[in-house]
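This document starts with one chain, in the form predicted on its own, laid out as structure tokens.
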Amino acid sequence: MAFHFELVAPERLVFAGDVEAVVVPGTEGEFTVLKDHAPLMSMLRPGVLEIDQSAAQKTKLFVRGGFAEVSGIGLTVLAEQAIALEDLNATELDADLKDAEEDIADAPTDEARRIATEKRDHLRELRAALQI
């Protein structure tokens, strides 16, 4: 039994269509939305969102920030960032993580260190998503 799902990121509509299930990384833990799910709002934590369009067609995306709303018309996820896992490269992420660590060590000011630390933490989240 399908229901309508939309995933929206700031730059584009990432997905819109009927799906069988969606696994959402909520701040209180992962939850699965199926047809006729009770109304719900949840903040997102960085993690993998899995879209099950059918038993044979599943899509996994890394999402960061935002919220999910389940209503009578379906599920809407507004994410600060959404990246298909297939678009991530472990080797590139590892190199970027090394560069970020060096940026933290070489930061001339507290503000530069804070920015470099945020970048490193984001890269770690992306890297962790690949291990799922």
The other form holds:
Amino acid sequence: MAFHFELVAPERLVFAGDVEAVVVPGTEGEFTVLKDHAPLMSMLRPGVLEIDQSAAQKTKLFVRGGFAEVSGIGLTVLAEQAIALEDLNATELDADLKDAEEDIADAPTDEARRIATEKRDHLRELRAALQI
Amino acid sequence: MPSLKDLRNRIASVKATQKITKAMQMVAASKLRRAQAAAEAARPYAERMERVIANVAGGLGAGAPAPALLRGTGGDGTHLLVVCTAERGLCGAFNSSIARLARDKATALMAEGKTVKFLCVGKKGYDLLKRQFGSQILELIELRGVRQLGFEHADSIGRKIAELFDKSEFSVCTLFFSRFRSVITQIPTAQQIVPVHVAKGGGSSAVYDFEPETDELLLALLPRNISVQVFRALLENAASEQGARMSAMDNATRNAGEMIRKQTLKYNRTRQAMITKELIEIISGAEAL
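May I ask for the structure of the form predicted in complex with its partner chain now, the form predicted on its own having been displayed?
Below is the entire complex, every chain and molecule, led by the chain shown above.
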């Protein structure tokens, strides 16, 4: 039984189509949405969202910051960031993480340090998602 | 009567200008395509966001307490006008029409005895408004160094607005930008973002389960909505700016062509007149002998 699912990032519509099931990382725990789910609004925590288009075709994406809404017309996930897991690379991420650490160490102003720290935390979340 | 040399110089300088305007037009055209695609790609997110908020607000019920960002503080004594313009000029009436809309709104509000504050995004709007409202401008946010406009830029502006609201610096916030209709039409628009303007009857009546609680969720949702609306405004603005610049530069190129044609005609006439004059002088000189 398929239902309509949309994953939207601020820059673009990442995914739209009919799916069998979606696993959403909510703040209060992961939940799976199937057809005819009761109306629900949930915030997202940084984590992996899994789309089951069919038993054979599954897509995993890292999502950060956003909301999931289940209504009569289906599931809509608004994510601030959505990256396909296969586009991520552990060694590259580690290099980026190291860069970010260095940025924090030699940030000239508090504002720059805040931005650099935020960036490092995002990278750590990504790294953690990759290990699952 | 300008001399031949003057005319030649003038034609050369107009030709140089025409080359510049032509180049600017082509640059604007290629940037426009990218900006337009970005603006269109960002529309779904903003639309879904509006729908989600309408749904949540609809599900909240009339009597239920709602966060101030959604319902407003009750008063409307202080208005914050966020004026989004371009960083550069030479794009026709683009910047001035946005600034004019903001100025008209500000004068109308001040005539009603309300306090008006400004937040300028983009240097051109600031330049146009600072003479009249210099002391009321809270801050100028420049996006000059930004090559590709990302959500994080809009997010930092959105957070700033939410912060000002938390400090009770204003009670109503309006966003000014130019909506991109087509290359030749951009519509200066004022959009109220605080309190959120919820479309009537748009929300479904379904009762939602909220995770976490409604209040907490709305508290996270509403500031993000501000960022999203700012993001959309900035993208629409970027596309409008390039569109406006393209048509302005197209006009300029055409005008320069027209000017070159006229000046060349004048140059040739003057040259011929001089030759004729010289001939007459020679002939009448020969006759006199």
